[in-house]
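First, one chain by itself in structure tokens, the form predicted on its own.
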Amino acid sequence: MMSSETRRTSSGIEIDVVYGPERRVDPARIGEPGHYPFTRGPYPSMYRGRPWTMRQYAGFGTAADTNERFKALLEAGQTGLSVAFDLPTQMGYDSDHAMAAGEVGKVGVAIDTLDDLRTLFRDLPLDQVSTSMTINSTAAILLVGYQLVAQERGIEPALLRGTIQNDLLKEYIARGTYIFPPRPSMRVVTDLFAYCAEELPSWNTISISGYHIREAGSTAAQELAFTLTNGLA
């Protein structure tokens, strides 16, 4: 039976205790599992059929010390990585440039060159774990950075898995961390699009976020508008 005791979100909405089929939405609208419009999930069974992919986030000081830090993760259990990167590799500037004074390794590791992603990633087996890198403005440039250090490893692009943010609408909203205006950046983020469509078909190519626009300030109900709004732009 259907709960006549009502309760209201943290937004003042008011919601049922409990739902039943009689407030079932209409099957056409909602879809299945693992189908278009994914409103259920994006696998048919869900993560009764395939584990959550587990990651810690990490990224501090040198290249070096971050790929330690992800060896013993894996060896901990972990299945994916998660890169956190300094805030000059975020804003493009190199670690020796005037304005990364202060800020080199200090949230995240610092990646200047093809050089420090192999060191990075030395030794990890990246056709058998996926990749979070939380990159923004820079996104396309710490991508194929990653694919050139698997390639030279005789790994196919196609077995690459993983996702980049690459969300920069929310970065004007809540971050700050952006380099072009926003059409060029737009751009870029869809040009993303196309490129991994081509080169690498495994890769989450966007995430858009929330979490930074509510830590910003925002209220619940805004957090929602502007991530909606912006993964519709």
Given for the second form:
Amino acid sequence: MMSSETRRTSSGIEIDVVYGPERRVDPARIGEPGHYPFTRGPYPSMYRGRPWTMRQYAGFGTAADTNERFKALLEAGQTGLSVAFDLPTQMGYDSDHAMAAGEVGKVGVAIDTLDDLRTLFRDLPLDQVSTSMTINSTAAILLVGYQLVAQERGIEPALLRGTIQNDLLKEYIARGTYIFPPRPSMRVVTDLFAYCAEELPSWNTISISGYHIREAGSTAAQELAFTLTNGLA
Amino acid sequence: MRFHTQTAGSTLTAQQPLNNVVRTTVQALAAVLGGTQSLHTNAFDEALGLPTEASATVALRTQQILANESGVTNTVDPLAGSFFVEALTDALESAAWEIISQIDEAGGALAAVEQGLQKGQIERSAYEASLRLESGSDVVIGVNAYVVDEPEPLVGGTVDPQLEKDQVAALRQYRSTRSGQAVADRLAELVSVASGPGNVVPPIRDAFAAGATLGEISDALRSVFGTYAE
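Pass me the form predicted in complex with its partner chain as well; I've looked at the form predicted on its own already.
Time for the whole complex; same chain goes first.
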């Protein structure tokens, strides 16, 4: 390879041979850690204060199988739970539906009923861990199920911490697990916002995701632009 | 607002799968240098099958090694205004603004989705990337460079076919023990709320608590909202 040829990042941004002080990085533009524009990080002390949350996405087979994996991950020092659901659960089909054949428990855990959720979270300290659920079209069902399971165990909904993905626009753009047309989907999304503001105040009601956009083959600039505009919609 | 990062599943290869530990480590380090608040590291066997307990543990250990052994946590923002990183950030920002203005012109993200704008752009980028891989101008170790004859790959976990039968049996058992009338009433209430302006979440909760299944609740909403296919 010749050292003078043009080189680009995987997103097509051209890279110079060398970068130096003539670029004059303006200290005001990068700011201070914990302050706008957060170029230097979201917290003043960053990882000296506390490390990032180690949140491994897991889920497969039955609720009982995944419950075992969660316990093992928490014992191994993981600090948050993250649930992967199988495709029928993501698409709103019960495990005995024709569309579910061959997919049950494959890419995540299969959830049909409130009983399945009771098993999934059995013996896990729901008042202490935060739980992320990668779920979109059926997020309302799984989140209220989480709330019902916690309430049965005497845990106040206000103590529940976690995140549902609930980012429907990227489903149409890149990921594909939509059920309804875009506008009614957005209505369910905003109904969930209103519900959580009343009932689950510590819950993150949406997680706008660039991941699947990039995985589908976008450039970094497309990932950034589509993700930000989905967040604004 | 918080931000979470995941290493890129699409960069993992089925060939020489242990190389994926290295790919994931580099990406995880990039996320940490970027100041991520939470992180998922992919398991090295994800291109082959479900992560096993062993590969899931290595993925977690990767994060623990970065946090405890690499030294990256000892100072705030170790790259501190790197000339190169700041130049890339600026270039990325201006490229993203250009696309954002296209979406604004289309009437916003929802309208752009309905026009297929984002999907079309992604498909073009993905196609161009596949051409670069094919021509060898993008190098992926083990795929188009340093390829070796491999024995059968270390296979990741697979799903036992018995599982689906057990899940279906449990589901049918559940349906047979609940009050069919209560479920029908709650689903009817859900349909009624969904047809009007009210919030659909409380009737979803009541139906699920009364014993309705995820599929039945979804069907009730389908009956009002319709379905979508491209």
